[in-house]
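Below you'll find only one chain, the form predicted on its own, shown as structure tokens.
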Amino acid sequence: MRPITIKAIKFHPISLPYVEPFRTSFGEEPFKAAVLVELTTEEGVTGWGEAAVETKPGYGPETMITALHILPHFVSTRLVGKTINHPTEIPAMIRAVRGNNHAKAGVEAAVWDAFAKANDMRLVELFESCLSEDHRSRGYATVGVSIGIRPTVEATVEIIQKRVDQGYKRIKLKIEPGWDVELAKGVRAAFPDVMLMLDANSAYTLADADHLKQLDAYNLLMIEQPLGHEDIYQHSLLQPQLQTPICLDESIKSADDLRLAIKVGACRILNLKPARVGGFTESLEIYKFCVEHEIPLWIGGMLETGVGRAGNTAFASLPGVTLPCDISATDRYFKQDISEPPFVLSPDSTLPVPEGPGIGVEVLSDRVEKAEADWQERDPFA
């Protein structure tokens, strides 16, 4: 493959209003914040990535402010001027920058996009080239939808019906202490056959084990990250007490974390977010491990714009991704995204992988400028 030489990297802090606020156990997100990464090569190719960070250290420790410090001062300085023979070289080149996986994933994604375009490939084809021949993309990602915490069970049932009518066949509900068993009971009564899972975002402790056991009665696909956001050990004590599979999310930041979690029996399912593990290179290592050990795998999301959504959709189309993913259609989150074309849900609860080179979507400069101006108006630290 033809190498690329990185000429420049620009960072665009943006904010996009959501169609509706999104509430989890660690708070409400009224708008989407992110840092878009625009990488240009000496060969005249532009690659885009998305650092999926938030305004507050809720899901993880990174924020918009940390990313805007780390990316230009520590990450891009190690890459500008360098010739890249393959995107998988990037993690080693920025390894001296500890942590900051979401920020680093945004830059790595821009390299993957630019490299694929320089070689006249779709991003998914570049992923395929890193895997054996029996791991060719299906051409689509099977997806579900995530629903935030609502004021009542009735309101939750109403929005689930809306999503089911739109074609989503897997429903994920956010839970927290006091909003769990009765919610599962009410929703299961209204939708006895829907594929249903619950996401706790680390809201419980091991002392809640007996309470969480009650959820076994509701035929759940999984309970996601019930305990501490960095914990593996206590999840290994909880999983044997539950019939429902535990899915780990925040705890797994590398392939080695997953190896440990499986070794000690901390989970039976993995939610892989490329941003959380530092990008697509580590994601491919995790993917291979899951395939080898027959671990059910799905791709989670950080409510990304079309830039991040395109990369996640391509990855989620690989055959080792065996469960519906958190990559909903564009109109689930935004009235107007920063890229075209939008992601549209097919009747069979799938999203097609974009057809164009690289990530396959066009990032529109006027929309990026508008979203940057919106961030400047909202920025609480300006």
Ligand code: OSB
Second form
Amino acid sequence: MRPITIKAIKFHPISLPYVEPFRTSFGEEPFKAAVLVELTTEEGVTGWGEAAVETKPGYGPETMITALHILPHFVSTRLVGKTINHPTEIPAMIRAVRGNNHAKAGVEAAVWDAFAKANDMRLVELFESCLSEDHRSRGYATVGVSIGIRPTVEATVEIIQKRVDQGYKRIKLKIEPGWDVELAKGVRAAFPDVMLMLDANSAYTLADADHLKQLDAYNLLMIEQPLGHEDIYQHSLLQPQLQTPICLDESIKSADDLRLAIKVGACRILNLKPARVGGFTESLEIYKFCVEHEIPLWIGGMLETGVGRAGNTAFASLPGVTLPCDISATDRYFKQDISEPPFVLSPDSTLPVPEGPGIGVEVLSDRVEKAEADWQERDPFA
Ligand code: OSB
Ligand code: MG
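Given the form predicted on its own above, produce the structure of the same protein in the form predicted together with 2-succinylbenzoate (OSB).
Complete assembly follows, chain above in first position.
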């Protein structure tokens, strides 16, 4: 494959209004924020990536401000002027920058996009070329929808009905102490057969084990990240007490974290967010491990713009991704995205992988400019 030489990397902090607020156990983000990465090569190709960070250190420790500190000062400096023979070289080149996976994943994604475009390939074809012959893309991602904490069970049932009517076949509900068993009971009564799961975003401790056991009564697909965001050990003590499979999200930041979690029985399912593990290179290693060990795998989301969504959809179309993903249609998040075309849900609860070269969506510079101006007017500490 043709190498690329990185000429320049630009960072665009942006914000976009959400169509509706999204509350989790760690709080509410008032608007969508992200750092878009625009990478140009000496060959004249432009690649885009999205650093999926939020305004507050709620999901993980990174924020918009930490990404804007780390990326230009520590990541760009290691990459600009360098010739890249394959995007999988990037993690080693920025390994000296500890942590900051979401920020680094944004740059890595821009390299994947540019490299695919420079080689006249779709991003999904580039992923396939890293896997064995039997791992061809399905051409679409099977998806569900993640629903935030609402004031009442009735309001939750109402929004689930709307999502089911739109065609989403898997529903994920955010929970927190005081908003769990009654919610699951009420929702199960209204939707006896829907594929249902819960996400606690680390809101519980092992002392809640007896309380969490009550959730076994509601035929849940899984419970995501009940305990500490860095914990693996306590989850290994909780899983044997539950029938419901535990899925880890926050705790798994690398393939080695997953190897440990599986070894000690901390989870049975993985939510893989390419952003959380530092990008697609580490994601491919995790993918191969899950295939080899028959670990049910799905791709999570960070309410990404079209740039992040395009890459995640491509990855989620690989056959080793066996459960519905947290990648919903554009209109579930934004009135207008920064890229075109929007992602539209098919009736069978799938999203097609974009067709064009690289990530396959076009980033519109006037929309990026507008979203950057919007960010400048926001209080970054709101
Ligand atoms: O825990 O999966 C999570 C969004 C922001 C931070 C954490 C999470 C989420 C979601 C949204 O659940 C999933 C999506 O992008 O639709
Ligand atoms: Mg989660």
